[in-house]
Amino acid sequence: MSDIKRTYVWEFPVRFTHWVNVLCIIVLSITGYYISNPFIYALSSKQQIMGLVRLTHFIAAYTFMMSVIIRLYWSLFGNEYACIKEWFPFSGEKLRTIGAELKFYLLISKKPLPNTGHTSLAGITILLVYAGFIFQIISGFAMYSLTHSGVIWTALGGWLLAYIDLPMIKLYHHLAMYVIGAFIMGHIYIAWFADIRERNGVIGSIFSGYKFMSNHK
């Protein structure tokens, strides 16, 4: 048998960020679904339900927007699992891991890859959800800018304007809500499921930062 180490995978910025993602997304998605479509109605002109649910939305919105700088930051200033290298998969050698490990993750095959950090797919996953993320923050700001005019609005996301109208901004923002939201199902699958199969501690790791692997690995 293989001697298991302990291994300080996950540094604090990207368990931090993680977290704070995974928070400010559920926020942001139940104000958002509300502000598109309420389902609560005020009785009296002192109820200022969506006025309300607006500002916990832009507070979201703003530290959403403040983490995924961070983690950006990190990205190029971290241990090499952080690297945004991992997020570019792209070398022969790493491309051809992924058919295997959608096999293991499909239940096709039952070895899984020896791996430390993030896999091949779970990097390329990655850059497309930070693509997403990003484009959330550039499309929310677009909208904010209509009713908040200067250069920083404009900067953020008021430029979107100039090439996507405003109703199909609206339509792909509120799109991607749910694009992000099967990507967070697919996510939790994967991590309980790489728990089970591989015992590296994977779920724990995004908690403590540790996970436990084989000396081959």
Given for the second form:
Amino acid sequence: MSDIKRTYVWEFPVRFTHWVNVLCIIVLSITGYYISNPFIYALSSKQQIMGLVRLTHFIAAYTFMMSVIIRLYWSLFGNEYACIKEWFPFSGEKLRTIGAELKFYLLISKKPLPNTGHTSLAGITILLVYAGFIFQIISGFAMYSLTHSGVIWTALGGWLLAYIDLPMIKLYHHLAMYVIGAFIMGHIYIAWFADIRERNGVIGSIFSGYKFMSNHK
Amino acid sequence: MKSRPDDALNLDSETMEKLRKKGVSRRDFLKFCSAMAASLALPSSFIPQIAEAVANKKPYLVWLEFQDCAGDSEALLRASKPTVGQIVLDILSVEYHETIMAPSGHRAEKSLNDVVKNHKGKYLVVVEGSIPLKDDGIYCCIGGKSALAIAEEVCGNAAATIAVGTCATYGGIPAANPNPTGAVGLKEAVPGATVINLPGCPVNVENLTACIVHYLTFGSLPDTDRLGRPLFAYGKRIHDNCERRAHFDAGQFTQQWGDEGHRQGWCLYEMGCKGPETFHNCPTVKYNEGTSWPVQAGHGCMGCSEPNFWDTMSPFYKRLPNVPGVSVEKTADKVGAALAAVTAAGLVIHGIGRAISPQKNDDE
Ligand code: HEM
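Could you output the structure for the form predicted in complex with the partner chain, given that the previous block was the form predicted alone?
Let's see the whole complex now, leading with the same chain.
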């Protein structure tokens, strides 16, 4: 057996934004689905169901945007595991490890991966997911800017209207919800899988910040 | 207090006499001028100026039709009360309009040429219909000249051009996928011309009249948005002025044509109404002298005044467009559900694989 080292990987801003994102995405997906397909009907015109659902969507949207901004900020100023470089594993050395990672995830090999932070595949995934988040924010604010004229909303998303027809923006905003949903399913599964296979406490790490890395290679 | 514009107004008796002969009373005329001021969002203090301009100026106007259905001409001519349509036609000297002019053939073409030659830079043009660019524009020729050549000459030499209807503004239905004739709107075909866009299928005559009145009164076209549409008519979203909006906010939706909600006048959102995607003043101005408009009549908006509406606003009875690249008739939710199912299936297979793979020592 090798000795196990308790390593501080995920700093507070990383863990914090992770859980804010979780909460926001759940709220945004439920309210967003309601907006597109109202599954509860009002009994009287005095109710404000759609009004409240949309309000909730927009409050969650602002929260989500702040969270994404904080995480991006931390990717520039946080520790090496939070660093934006992790998201671009396109150097020769990092690309080469992808083969080993694939073997591990596809059950061909059982050798635990040596990464303390993200693996290269995870880095690419984070990059794509954040691209998805940013698309949701831009397309969301593009729709929001229809009724809120002002430079802020034009800058946050209104400019997109000049490039994509509004119905298509709505469609893509809607589809992106499913893409993000698919990511979440895979994300939870892989975390669980890795936690068991690698025995490094990756699931606990997003609560405590610590992973348990073996020095053994 | 309402101001009384007619007090301040001194129309010379000759003008009044002319109007009276056409069956337009002083009262009708002033009503028209105030309605125009209201449409243009001008304070009533502008009414005398408008009346002055409308009564006295008589610019030349030509009306060109290209790849169109004459629906905008119809909208103009079918104005139910005589006043609006008449006033427009009477204050303007309409020199050329294929559908309604008396001369035909070379004589008709001559009147067009005369205007272009004799009133260069002073006349107004209204364009209806799209302009085909493919194959040198042979798909629409009049008197041996292509639509593009005519538009370049006539609109290029005009004081201003008003593109009416969605075809003239953005290509409209002829430009719908796959756009066999390479149809485009006027501004795209003749970028050099001074153009204002009044999309809609058909154009709302109130807005056309208001545009012309603005031009007569101030000598310029009204302010526009990034799509070249006047803000007074296209500055607000249909959804935000809709009479059914309260039902949207409440959460009361028509689910089927003729159901209880439909009879109660509930929101048509789930029936594919494109009011949330469309900027136009239909809910306030309405059509046919304020009689009604689609949503009031119980049918969702089709987004006819937005660019590419035929492609992106359809299916007209569904909220979202079909997913591009996926075989037709797949809704976003079906694609989403498929994506979720594939992901879940992948994970289950992986889990099974993991369970049955040999229990090797992990610390090998
Ligand atoms: C994970 C992030 C998000 C998800 C999953 C999500 C989901 C959705 C969905 C499914 C819809 C309905 C689309 C339709 O069918 O028309 C929607 C609508 C909308 N979302 Fe989001 N959204 C997210 C983030 C945002 C953000 C950041 C904003 C920014 C303001 C935003 C603003 C809007 C707006 C304005 C609408 C249209 C509301 C309406 O039509 O009344 N969304 N969202």
